[in-house]
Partner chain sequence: MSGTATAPLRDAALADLQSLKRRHPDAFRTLDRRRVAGLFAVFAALALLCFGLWRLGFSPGLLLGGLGQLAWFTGLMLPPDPGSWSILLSTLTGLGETLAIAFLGTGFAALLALPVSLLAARNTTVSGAVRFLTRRSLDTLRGVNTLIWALIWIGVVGLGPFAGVLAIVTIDVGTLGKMFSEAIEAADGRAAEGITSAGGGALHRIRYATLPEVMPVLAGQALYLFESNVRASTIIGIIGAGGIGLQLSEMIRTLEWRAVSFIILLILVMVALIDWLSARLRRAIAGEAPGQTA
Amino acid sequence: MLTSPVRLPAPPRLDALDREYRDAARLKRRATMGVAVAVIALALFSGWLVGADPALLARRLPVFFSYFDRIFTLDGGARAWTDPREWFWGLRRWLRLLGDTLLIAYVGTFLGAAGGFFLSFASAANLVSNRWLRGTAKRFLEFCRTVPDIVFALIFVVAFGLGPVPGVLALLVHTVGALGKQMSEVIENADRKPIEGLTAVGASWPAMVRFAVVPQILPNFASYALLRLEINVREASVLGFVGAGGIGQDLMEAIRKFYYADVSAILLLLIGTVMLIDLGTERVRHHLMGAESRA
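May I have the structure of this chain only, in the form predicted on its own?
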């Protein structure tokens, strides 16, 4: 089978195309360099505006690293890892408090994920045509995720007293806002064909959501909820600083009283726990995303 030969442009035409390509590439490089210079200039200006002193950072940086050297030194002067029994003297208590932190994160994530899941449908533009209802849901989600969770924890500590309840409520509110926003975007990117098909046959709004939307977004929702659980474990440990339960309260006390070895021991327990949770949730997320791609 004969094929027609490929006709190349004449040399002058090739030169013109090459010049156009080089000019376009040059303009793109200039635009990229311009954006980079603008971002760096804004960062430097912002640092100057808020009083961030690079010279102070350079002078105090050795003190920062010396603190880490100090927390791995026992009271007797020996390195902490040479005497694990003395280093982790409060292991039984710390593990119990760490279990409280995990339970606070789990309950807050579970309840917050449920609230965010239902509110995400009300804030999705492709499911709700009423602007007032959709706008109210969006503003509520913005409020939940904009206010820092430690501020919510302080408010709930004043209202309910010290303990795990303020921590659970703070994580619940923040999780509602974060997951509600993420899931509303997933819903808005869902395939329109099942939605239009069920609407055309007269299905009610709840039935359309149940059978056309939920099967599409469920793997993504589970993946985001697992990621949020990992985040909330870290957040729950910080909320303990304000008396919201968990191991954070002991960590804050060790920092305030300069119990250096205790600080490193508690930090290692937290880091190890978060790593294990990260490994477990990562495998589950990959499994869910693999099942979604196969579907």
The other form holds:
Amino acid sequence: MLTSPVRLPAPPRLDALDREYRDAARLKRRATMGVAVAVIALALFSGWLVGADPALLARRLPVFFSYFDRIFTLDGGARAWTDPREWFWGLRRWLRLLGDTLLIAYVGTFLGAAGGFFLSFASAANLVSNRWLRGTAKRFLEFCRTVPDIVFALIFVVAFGLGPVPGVLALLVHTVGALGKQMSEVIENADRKPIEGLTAVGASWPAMVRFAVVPQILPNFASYALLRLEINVREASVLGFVGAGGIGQDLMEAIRKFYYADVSAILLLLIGTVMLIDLGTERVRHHLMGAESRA
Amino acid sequence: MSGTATAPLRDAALADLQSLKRRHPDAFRTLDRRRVAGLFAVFAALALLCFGLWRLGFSPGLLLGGLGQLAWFTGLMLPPDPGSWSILLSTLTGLGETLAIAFLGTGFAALLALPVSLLAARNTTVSGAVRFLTRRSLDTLRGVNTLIWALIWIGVVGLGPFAGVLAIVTIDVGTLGKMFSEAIEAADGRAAEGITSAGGGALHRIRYATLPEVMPVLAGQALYLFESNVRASTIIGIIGAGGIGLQLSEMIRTLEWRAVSFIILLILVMVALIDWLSARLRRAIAGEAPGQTA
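Swap state to the form predicted together with its partner chain from the form predicted on its own:
Every chain and every other molecule in the complex is listed next, the one we just looked at coming first.
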């Protein structure tokens, strides 16, 4: 410090600068403290509202961790992996239900993607100048994706009866909303020149969309639809909780009735399936992205 | 109009067709290999769709009957109306619970995820093995659905919103841990180098270089997740883990359609409000960011 070439200002000026620095630092500290106090107060209020009980949690936390010990223990007391036949006793049934779960996700995604695809054109600002039509389409998509799919499933179960059909329809509605919004954003970012070109040569609106817009957005659309399929496989696995088909029903029963080994068996099957689907769709998506960059 | 203008061009092209075909063979091939592969993929996808529709028991009768019911219910839903003061009160309590679950869940998940993410980030971890194990554990936490975690926690602490908070904390430690660790890995390394050159240790680097730099990013991510958790905590009540989902599923099961549409409307309004508020806060944090790092 003594060898520093920087020359300090004269003492009165130095004191003023020092005071200003302290004031600024104090102001910032006070703001941080204010935020912290507000957050803590909100947290305490929320804790009171939900009836949070740290003592209960501390008492029961070992139960939570030992849960993972228990689900890998067979009824006989042996470790689950010492007897895979006993562990996966219901494999045939579970695989069938898992297949149903995948089909629910697939059919829901496919039909929902088709619906979202068409609605996305109606809600894109560069294709539709009628504000009412566009606004209606946008609001409809917003409604479809803001209401959680499991709420739709609850209502559809009452209307269509228990089974996979309401599950598919619930995923369908939610997919229309989610994909429709993503795609209309892609369309709004599409290159304007082909659109202007086709309009200039007198193409009708459907022809313009088909030959100017669709080729631009198709790889993106497929990629988003595959991502949505991954999400829907996860969602489909819990639709059974409300009676809308798939493996969720068996999983919920196993958890509620404390069939410990079944819980781990079904969860492992589910996690494995989800990982396989993710890997598969990721490969396809990379392939599609490659195709897009080549085009 | 354009027909007359382009006619000579078209006649010329038709007269020269053979030569055009020779010069641009690809443009005239109707079925090239990519097209065949594409058609095959579309055909396979449609076949799987038909199989799925058949396997899952879709039938025109079922669909028509269900849609008729649905139209009938929709008619009964209008106008939205809670029906009684006690239902209105329980709905508002449920909404408050939902927000509280999302707030507490995100907050505690962020507190727990911060140290874990330091272990999962390449530039702050203690060793490669620890990093690998941490990342796989986070993947597992994230890989199980919120509703499944909620069921498990109900078995531990009983029915009620507390189980919902714990479920959100569990899955969000996985999500935030991953997001935080990626933000930390993206941090500029020069500040940390400066601390090292001044004789600081690993903890000094984290406290005085990494954290001040990434904190605004992490806060933004936590707020973003809060938005998504408000949505998630509207549904965990369906299986008994607190929040508005409980009232909603009860009203659906007892066919109180006006109350159902009222609750859904309130949820939509709440989600829109929270998104707006959170977006404003996130912008404020992002705007503050340069000041904080300076």
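Here the rigid core means the biggest group of C-alpha atoms that line up within 1.5 Å when the two forms are laid on top of each other. Numbering follows the first chain given and starts at 1. Since this is a predicted model, take the numbers as computed values, not measurements.
This chain moves as two rigid pieces, and the smaller piece turns through 23° between these two forms. Shown is the Cα shift of residue 63 between these two forms after rigid core superposition, which amounts to 3.8 Å.
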